[in-house]
Amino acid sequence: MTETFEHPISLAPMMKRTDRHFRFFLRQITRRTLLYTEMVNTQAILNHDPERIIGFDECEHPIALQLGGADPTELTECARIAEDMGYDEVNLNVGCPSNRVKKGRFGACLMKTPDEVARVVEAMQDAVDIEVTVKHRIGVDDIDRYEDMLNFVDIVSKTGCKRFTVHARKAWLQGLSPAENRDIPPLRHPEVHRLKQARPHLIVETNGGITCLDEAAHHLEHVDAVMIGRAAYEDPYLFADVDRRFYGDETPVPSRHKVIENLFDYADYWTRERGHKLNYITRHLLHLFSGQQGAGRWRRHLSEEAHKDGANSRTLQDALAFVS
């Protein structure tokens, strides 16, 4: 793998969780990972205020854009958008199985059309100077030999495209919903470290099923990078040793109790100068206790309380109570 590469862990895009407000926690945790946004359809940005759909906070680098759509024009123009704003990257979502991504023809069906890819990939990085990516899947219904994805790789590079990201699982587009395709189809990271191996020159990312950072580590002996999704959500806290073990950042972690003190303001701003509820914000925020003592009570708090009118960093502040 490129020793060097500056990114080996990434947090992946996940509908309904990595929004600003996740992202934001996540980085009082981890300084350095690279966060993903939630994939976000190019209309959604063409027809509304960029800053409400993608805005970000300036902690929140390095930070990119995944975009889903399939017209070069669309995705030229947003790429534009998101380099205006500041992100660092932009990345072209070929990977997600949805009903709603089959019928605007984006996502993962891309993957058999490689040369559609291509052109849409090319005219997005003619368009910025900031990096463009790819996130697809090993396969697509029956396109799911290792050959095929060498293939739509091989296409895609050609136009100077040098970061895939590899969800190691085929996506079948009838007969499973986009919840059975993050489980149902196998595993299959070895043919992720082959693709590495077959092009040493190309940046690889391998991303599923990765609950733990000792199994980023053991990945990371075959790939450059790692990106984790459901575990971030399900186990912030597990980011805490990322930035020393993989970074050599040995900046002291914040405690957890230390990491929602760092929101209070954050609360506090969007609560009473934004008008949001303080559950956005919160309903991101329930699993940081997980396995400590009165995390039921924190949970639950929480829970019950932050959607109320007038929560706010006070309401956070309850909740800490309940957690030694």
Ligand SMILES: Cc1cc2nc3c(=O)[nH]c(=O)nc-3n(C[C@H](O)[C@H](O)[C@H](O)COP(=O)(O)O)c2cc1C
Contents of the next structure:
Amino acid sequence: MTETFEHPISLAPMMKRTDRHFRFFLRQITRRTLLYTEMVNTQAILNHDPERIIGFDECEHPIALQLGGADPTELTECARIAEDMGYDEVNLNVGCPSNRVKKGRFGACLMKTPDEVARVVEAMQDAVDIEVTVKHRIGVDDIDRYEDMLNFVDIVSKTGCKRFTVHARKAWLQGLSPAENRDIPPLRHPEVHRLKQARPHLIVETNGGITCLDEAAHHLEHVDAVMIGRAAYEDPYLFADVDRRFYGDETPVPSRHKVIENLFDYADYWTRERGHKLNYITRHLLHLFSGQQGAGRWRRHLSEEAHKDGANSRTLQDALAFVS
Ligand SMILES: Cc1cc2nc3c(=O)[nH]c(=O)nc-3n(C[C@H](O)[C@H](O)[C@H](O)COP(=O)(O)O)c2cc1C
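For comparison with the form predicted alone, please write out the form predicted in complex with the named molecule.
Everything in the complex follows now, all chains and molecules, and the chain you saw is the first one.
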């Protein structure tokens, strides 16, 4: 790595996981990690109240909105909305392999048409001052050689786009489900390292299968940033050491208990004022105590109680009593 990039660690965009409640929760554990929203389809933003679809809390900064779409006009309009709402970055999804996405001709299949991606990214960049970035795969179907990825990045970076997040496994658009496409194609991190070496002026982030901070530190010897997805969800307290280790921020991190206590007011606000069920929030908290005594009873209490009418911070408090 030639320079220190300001966001060495990020939370991956994950549909149905990295919604505002999960991000608010993770923010109690790490103040510095760059947080990505789940992918949001441009139509969802343009046809509904954007505040309801992509609203976020001030504490979530730095925060990036990930967009799914291929229509330059729609993407440009959504990028403008994101900027007006205060997002720090807008990211284009060029990695999602689901059928729905293939029908809309966006996501991973866009890797086959780098010129089209470049046009879209350029239009978005012209419309906003915040950074426009791209998350893509290492390859897709038969277009899967290192040289193909380099070609994709070269064409898109000609627009001035400087930051690329690479999910270091290819996607098979025919034959593999989205979940299989996150596990079966082998990880090829060394090719992402090679991309950084070949294009040192770009900011390159690698992603895929990174489950501990030592692994992240290893990759950071070769690339500018590391994105973590499933491990963040399955073991959120993994991020407790991120700020100190990767940002030199020595601010004490709250204990697991304190993290939950810090959510009491938040839970009451969302259940009382905004009509959310408590389990919209608590479904993201189930793994916080994994490996700790009482973790099973914590999970069980929340699973049995948090969906009920009237569940609020008291329910959280009761669940907390089960973990030592
Ligand atoms: C449940 C789930 C939903 C995902 N949704 C998105 C998404 O909305 N946008 C995206 O670019 N990637 C999405 N991904 C892929 C992740 O961002 C990431 O690239 C992938 O999981 C590999 O990283 P990991 O091994 O650290 O999880 C999703 C992954 C999972 C597990």
